[in-house]
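Only one chain is given next, in structure tokens, and it is the form predicted on its own.
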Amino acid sequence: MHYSNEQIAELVQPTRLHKNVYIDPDVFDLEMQRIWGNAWIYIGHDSQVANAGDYITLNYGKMPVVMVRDRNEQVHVLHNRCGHKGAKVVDQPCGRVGAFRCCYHGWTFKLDGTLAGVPHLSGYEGTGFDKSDPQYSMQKITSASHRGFVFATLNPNPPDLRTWMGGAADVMDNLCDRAPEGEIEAAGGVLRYEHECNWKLFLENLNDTMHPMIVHQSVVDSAVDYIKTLPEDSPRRDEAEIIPPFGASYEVFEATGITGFKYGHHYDGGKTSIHSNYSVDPDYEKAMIDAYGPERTREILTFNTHNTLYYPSLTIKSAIQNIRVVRPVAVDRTIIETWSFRLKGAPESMLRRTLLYSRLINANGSMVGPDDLTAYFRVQQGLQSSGSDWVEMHRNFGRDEDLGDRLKNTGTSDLDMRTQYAAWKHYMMEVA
């Protein structure tokens, strides 16, 4: 059905959501050309393309795209369409390459997605076919960064990125400067995991702290029980540091806060967060004193958030050094991705806890991940019943605190479902 603004409007109110906005495919569709289509969509980190010629293809949306290095090191976010037939130009996931070739007709183009050779091009003559003509290249698609952080943008009149990201920014400010040099880079790969439901439950649960003592009860159980066997000097005390705090009580969660910005983007913590007690290896503290003097140190390692959402598309961990990737398939199918990053300049040991971190907690073989895609699924499932057509989001309705730039509220606020919701109507509302 084609949905008017009054329409959309009536599917968000402020303590409750209409059941379409995750069952109905004609809803999705309008996600995909509203929300994704008008805002900065994350693409990638640029070291993953870190030379000239290397380059990395994903779904902007629906649409294939491909990001590149050019020879002059910019970086470009490109269609991966040839300007001929349409085809898809590149079709593995990573590689470098001199030039782009088309496997239909042999169209070349340039690093920067300009189209560079015709074969046979004798036969255009008098056609008034000119190959200079941009719409026969890989056109290219308005991207900017942010300390290293590639988005991109369909909006033909977008605002500048830093101001979209307005004080979410300090988030993944926080986690390059947890890097003695000040950058990171992504490594280890990535682990891609297949949700079967609605892409915005995934974004919902994020800061939902009213879930993890309830969904992760068993594996926390677990964990505790089986570290209690350990000795002191077990290397499996990462572990110990990593499980548990998913069980932590009301009130814990509570003390974190809840802090949300313009354009959805929201995290959870800043002074606490449930990485907060997490040890400090000596030979890393070491090497971030002697890059950033104590006091300054001091304050990059306790600004500590558990996840922060840059809507729609890209939620970051600071302190874990990792990030998951939103990349919806359909109303029902999401595809979710989680990439670990290096500190630059740190010891090897920061890697291999991201690293086993993400394997514990995010991977589709992991301890709690399948945790929360039960629930997800369990939804999807349960939206499909008469008995209601309402969500409800009325936890500590109307107490936010609003600061001019941001709204705070208790860490066990729906204050994070209405950030989401605000910015949902925002883009989805058609401006005549």
Contents of the next structure:
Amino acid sequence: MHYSNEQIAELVQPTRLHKNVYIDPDVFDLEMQRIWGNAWIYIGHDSQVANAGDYITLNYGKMPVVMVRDRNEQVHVLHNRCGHKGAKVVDQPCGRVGAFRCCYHGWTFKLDGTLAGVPHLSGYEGTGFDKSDPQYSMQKITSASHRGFVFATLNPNPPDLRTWMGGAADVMDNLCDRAPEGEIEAAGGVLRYEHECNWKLFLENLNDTMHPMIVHQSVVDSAVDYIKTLPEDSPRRDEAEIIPPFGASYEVFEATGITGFKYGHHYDGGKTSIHSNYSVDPDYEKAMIDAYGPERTREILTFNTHNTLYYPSLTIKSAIQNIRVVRPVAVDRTIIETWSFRLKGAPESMLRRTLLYSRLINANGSMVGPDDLTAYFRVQQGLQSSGSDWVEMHRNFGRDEDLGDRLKNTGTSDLDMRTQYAAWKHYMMEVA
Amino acid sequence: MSGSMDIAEIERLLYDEADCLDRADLDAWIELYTDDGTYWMPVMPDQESPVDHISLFYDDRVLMEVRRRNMNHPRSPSKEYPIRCSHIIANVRVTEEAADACTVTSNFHCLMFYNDKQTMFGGRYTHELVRQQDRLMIRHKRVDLINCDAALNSLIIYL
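Go ahead and give the structure of the form predicted together with its partner chain, now that the form predicted on its own is out.
First the chain shown before, then all remaining chains and molecules of the complex.
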């Protein structure tokens, strides 16, 4: 069906959402056009294209794009489309080239996407074809980066990236500041995970602190039961610090708090989170103190958030140094990518802990991610019911504290939902 | 074949393991592994490290024990659906052999029925086997799925 602005407004109400938000393919198409077409969308980290000619390919919404570094150190996001007949030019997930060459008719493109060569050019003479016309290039998409995180947007007049991130940028800064050298780099590969659910169900779970003690009860019980059988003097295991907090009480999650920003970004935690009781590797602590001094080190390591969402495409865990990237495919199909990061100047043990976390919590074969996914899948199925057209989100409604540039509420509130859907409505109502 | 490793005995162990997984019986499965046993499913072809790179699975005894308990827990949403598998193992070859240990590669297909969907997995197993107290046991198993780097759905059980 076609949605008028009035009909879109009806779907998102202060304490409830219409089921079509999740199950109508027409809503999904509009989201790709209006949300993915206007927000800053995460593309990749510039450490993935460290040298001239390095590229990665990915889908931006439904469109194939390539991120590449040119010979002047500039990183570009290009439409991965030949200016001739439209063939996808680059088909490897990543690599290094001197120039791009289309496999079909051999058109070549410079690293900034400009058309370089067309074979047997004489046939175009006097036809009105102008090789310098940008429409025949691999066209650029507007991009910008913050601390190496590259975003792109199709919005012709986007807000400045840093302004768009608002206070949520503090968490990205904190992730990078956790490196003694103040920089991070993608490391240890990517995990791609097919989710048979609407992309928003994944986002809504990030700061949903009413689910862990239910959905993850089994893995927490299993870990705690097994730990009890171990002798007192058993060596310390990171698993024993990582898994049990998923079963923390409502009160613990309540105290972490949720902070929401304009454009749909939010995080839970700040002073405390499910990551705040991890042991600190003494070698890492020393490297940090050497780099920043004790005061600033304490400041960096005690800013402890759980999940931070840069709506709609990126969520990061600063305290753990991994990110998850949302790549919607269809109304009921989403690919979630997990990337891990090395803190430059930190001992390798830090990257190993990140990778362990990604494997224990986010992997397809983990004992956490599949239970979350089952819950999303069940929502996707249940919403087909005509029992009600509505999904509720009343928790702590009317009690969001307005601090001007941000809203705050307790950790178990639906502030995250309200924050996301204010942005959803903002983007969806905006007709180009 | 020379030495103390008999191919029939090796195959029997691989089939016994497959049978435990077909029945989703991790209590019996874990008994086939040594105390220092590990199970690894890389996410990249030719992946070199289970700890310096992300993997789909990398469990030692501790995580196997947690997973075994989790499999039997009544409140794991993803375990509410029956898991039925049928493993076929073929091309079993001993690639390295020492006095009381050997490395065995094999090809496998695993047909899985889970949550109303049938999925086909396939690839190569590499088993490191060791004789302990007169019993052949698994010290390490590596599972290289042919589509390990695809966007896979949840992997509910070891393959």
